[in-house]
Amino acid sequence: MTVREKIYNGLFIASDLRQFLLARPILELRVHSVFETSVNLLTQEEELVTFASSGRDIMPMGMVAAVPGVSVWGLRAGDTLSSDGRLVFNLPRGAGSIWLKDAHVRPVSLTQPLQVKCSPGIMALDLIKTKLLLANADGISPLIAWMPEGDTPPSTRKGNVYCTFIYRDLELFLKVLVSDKPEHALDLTERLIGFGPGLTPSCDDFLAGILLSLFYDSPWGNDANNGLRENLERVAVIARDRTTLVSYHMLRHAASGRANEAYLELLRAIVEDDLDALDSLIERVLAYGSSSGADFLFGLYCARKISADNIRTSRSDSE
């Protein structure tokens, strides 16, 4: 009798990946390291790839199968991946076979422009402020009480070794962003990059979500601001060599303007004050690990935050 190979489909695939992955028909994927819901992997040229179970936000260069848990699969760090060809990857010692043949493609970065609104998410800034102040999160979201206003905190500040030791470093940081020549603060990123707890450190979480805003914010995000996009991508190249393999690449695809499906609808919902779809995003991606989802949403809140102010500020110069 002979025994039918166990095959695991893919529910969705990212359309960065399918389109890397449909030009490299031959390949062998090498495991980095394997957690509850996930597995990252990496190809020869370093590019890395991830594959998770059911119940994940697409990422770039990522799928998600119906699966319960990666556990599954077996797989262990060094394990090898072959690609028959065919959107199929055979898992090793014969555990089976994943098929991505028929998997949803899914977008990692807009696809349709940003809608700003006449007042340019305040009410969803506020929203996101209070939410952060009452999560208590580790890593550098305490920070939100005082920035990107610039105020001095007090001494008697709540927060962590974390807060207390790249205060300064942030506060200049976002101090240069809200200047007349922002793209200068890209050039700070390497006091940042790196810094605090996690796979994906705090500040590189912080960090993506600023990137992610300033891609996708006028005229930032212009194709004709090639200066803009250069520093951008500047800062995936210092991050290749002080922060982790995960880190490196989650910035380089930030600084493209791909990042995991919350974070995008996140950023959709502040600018164009989808307050209904707001709230429930916000806690989505405060579930993500003990502090990642947390800094990249104080990121992200500094970035609209700056940009909201320019808008204010620019209307009532011209009125």
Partner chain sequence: MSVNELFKEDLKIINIGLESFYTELKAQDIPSIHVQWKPFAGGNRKMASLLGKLKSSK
Given for the second form:
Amino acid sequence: MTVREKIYNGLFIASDLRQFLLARPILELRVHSVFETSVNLLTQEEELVTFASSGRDIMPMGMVAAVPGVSVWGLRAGDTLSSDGRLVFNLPRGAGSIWLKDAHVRPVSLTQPLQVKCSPGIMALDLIKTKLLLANADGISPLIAWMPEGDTPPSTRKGNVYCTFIYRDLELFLKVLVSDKPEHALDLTERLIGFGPGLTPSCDDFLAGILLSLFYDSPWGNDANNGLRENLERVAVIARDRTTLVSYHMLRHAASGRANEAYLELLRAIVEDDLDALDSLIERVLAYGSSSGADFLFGLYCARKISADNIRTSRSDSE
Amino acid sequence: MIDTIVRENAYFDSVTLMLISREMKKLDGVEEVLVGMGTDLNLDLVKMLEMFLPELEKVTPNDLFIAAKFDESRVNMDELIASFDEQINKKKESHAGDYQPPTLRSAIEYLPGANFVVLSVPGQYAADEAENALREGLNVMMFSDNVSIEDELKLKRMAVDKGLLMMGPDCGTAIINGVPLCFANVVKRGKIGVVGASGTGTQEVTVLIDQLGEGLSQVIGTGGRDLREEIGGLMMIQGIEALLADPETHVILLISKPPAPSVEKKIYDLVADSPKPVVIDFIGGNAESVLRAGAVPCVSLEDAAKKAVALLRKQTPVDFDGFDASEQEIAHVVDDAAGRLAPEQKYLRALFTGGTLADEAIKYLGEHYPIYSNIPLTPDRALAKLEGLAGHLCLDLGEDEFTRGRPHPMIDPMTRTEFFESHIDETTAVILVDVVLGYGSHEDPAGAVADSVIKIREKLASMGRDIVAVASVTGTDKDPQDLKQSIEDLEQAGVIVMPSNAQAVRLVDRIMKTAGL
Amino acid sequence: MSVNELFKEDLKIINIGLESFYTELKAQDIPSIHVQWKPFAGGNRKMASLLGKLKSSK
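Can you swap the form predicted on its own for the form predicted together with its partner chain?
What follows is the whole complex; the chain from before opens it.
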């Protein structure tokens, strides 16, 4: 009997990962952490690469393979995987190989500019708020009941223990974000990064939503404000030592407009007021982690709400 | 007291961390538990909650910490750690089996090449899910009911546009490419193709075809409302066209209640041009118009099966309205049964789990006897008009009014068992039941009927009386239940088992006539 | 795609709803997957209809 080597095919590969791999003929990846549906690997340049099982959405520097769970690969923290520059990875201990050659390439940043409609996603924002209130998730998203408007008198306890702790700092952050110097809010992120339950702490998910929205928001994101990108990148620098490795990379990507496919689609659906798409996207995102998706949605909501209010104000000013 | 543990470079996904902290909080004596990654701000929270200990000074953002506040007289840290480890192991086990994605979209990614969706979510959500599936290019079988007729029309139009199947809503039976779906029997593959608007009717026909030695190419379900004016027979027509184009199908068989006139015309137009023989059982419908369309009409589901088989074998189809057994044998069985009844035993109790089988029974017997029912032939025979137990009764126990809040009686025999107890007494003469086997059905429906009959007969024996019970078993020797054992169990209990529903109904008619009921 | 093309393929089934249908398909070795389905709006009918209205009033 001949023993044939097991081949695992990639279903999807992020465009940035593909580019990264093709540019490096010889590459060693070290297994950093192993979960049920994903493995995180580090390159020597400390770039984080994610191999996930099917059912997961494609993420920056990630790929999704046709396996029910990643345990089939038998990877353990500390293992190394080598690639030969042709998008094939050999698994240790003869467990086979992972082939990414035929995986569909998926974008992890928006390729088209957002089409802001005359009513900037008001219905979409209402839908998000309703669904988040209903979900009553574990992280900081229950604060959506009071934010970003913040016009209710503060009570001693809001939502869960995390909400109570972070309420004031978050309120301040959002207040600066609506001011005429919104980029200063990014200086306050030190008081948020790394806070909350989960492997990507809640406030980081929240900030990812804010950063992603800021990156693509036309009033701020166009060439008129060149300083914005620098400011966003500063957040990533702050995050480096203040949160988990996975979370740091998520924030770094978000500051450059890269995110999970569903997160990008969500942003597009809000801006374009595409309620049909939004409805199922919210359900999909709410299923992320225990509260990660909800916290991200909360951040995105705040950023879009502020942006929508700004647009309305500037319109009525010009009339 | 407060205590803490730290796991360096320990990575668990957020869901696991959340479950762990919830389970630990449930332990008796635990006041507060924080499970998190050791970031500065998370440690600030621990301080604010006055749960900070020196061990936490050296923690980094990539370490997992658990900080707990508890009453040490009721719980100790070892128990908390044990709970932590137990949760982590439990999580691993629960994922050891098949991966179950949360959405249709992720299911499609995990099962590349998926081409079919079986949908049985509650009715108010079913239309949205079906629409998503059709949009993804998947064929749909919708078992769910309580879907609006507007939604049904929209979905079926969409399916027809895309060349997909949209079977249902309320479609219980189909066999596609040899795979029995929802409520269906394991039958041979062969050359007869069926399009059916009724679940158990389709089951009965396919089972009988199998027993006659032939097989099925495709069995397409449409759902009960397809032939109504509003839907226009969209799926029946789609199904007929597919069977006409299918080289494996040599004979086509259609089963439904009589269609709306405009729909009937469309079907007859399509059938009139068919190069393949078409057998039509529009139960209780007009045989003349079927003949005019060049198709073969039927007198029963069994007759439909026999005629399809005859046509496949190039034989001339003839009406079958008799018995497989000889007239002599039948006369003997009838006389024996009628002779067992006392003059006070006057009434029929027909308790069906299969809707079409009940329909077939009431349409036949209702012509000769006043039968009360939840599906009456005339309004004055509605169930509500029955006084006490004094009258003949034929029930479709699968109808909504009996299934509210509990499974269909084909899945859970309890509903029928209860009717045996409440509606059968010393005035009952004849019991008529169906026993439907196959996938979807209860693991031993015959056993449940046999038990009920034994109980009734014991009860009546104490009054010096007996009862007549007649059944038919819709099943094949390949079904997951044991067909042979099912028949034996029924016969052991004294039930007369007939080869088809139609023959069971006719036997009951003979017994009732002979006993003068 | 036409129904007749489906007749030539092997069925690969996604089951949404009653898990017993999936168990039975598995028992017959039919390639299939069960979706951990959760109702829209967490099964809250009032909220679901509210959200539905929100959508249709667009």
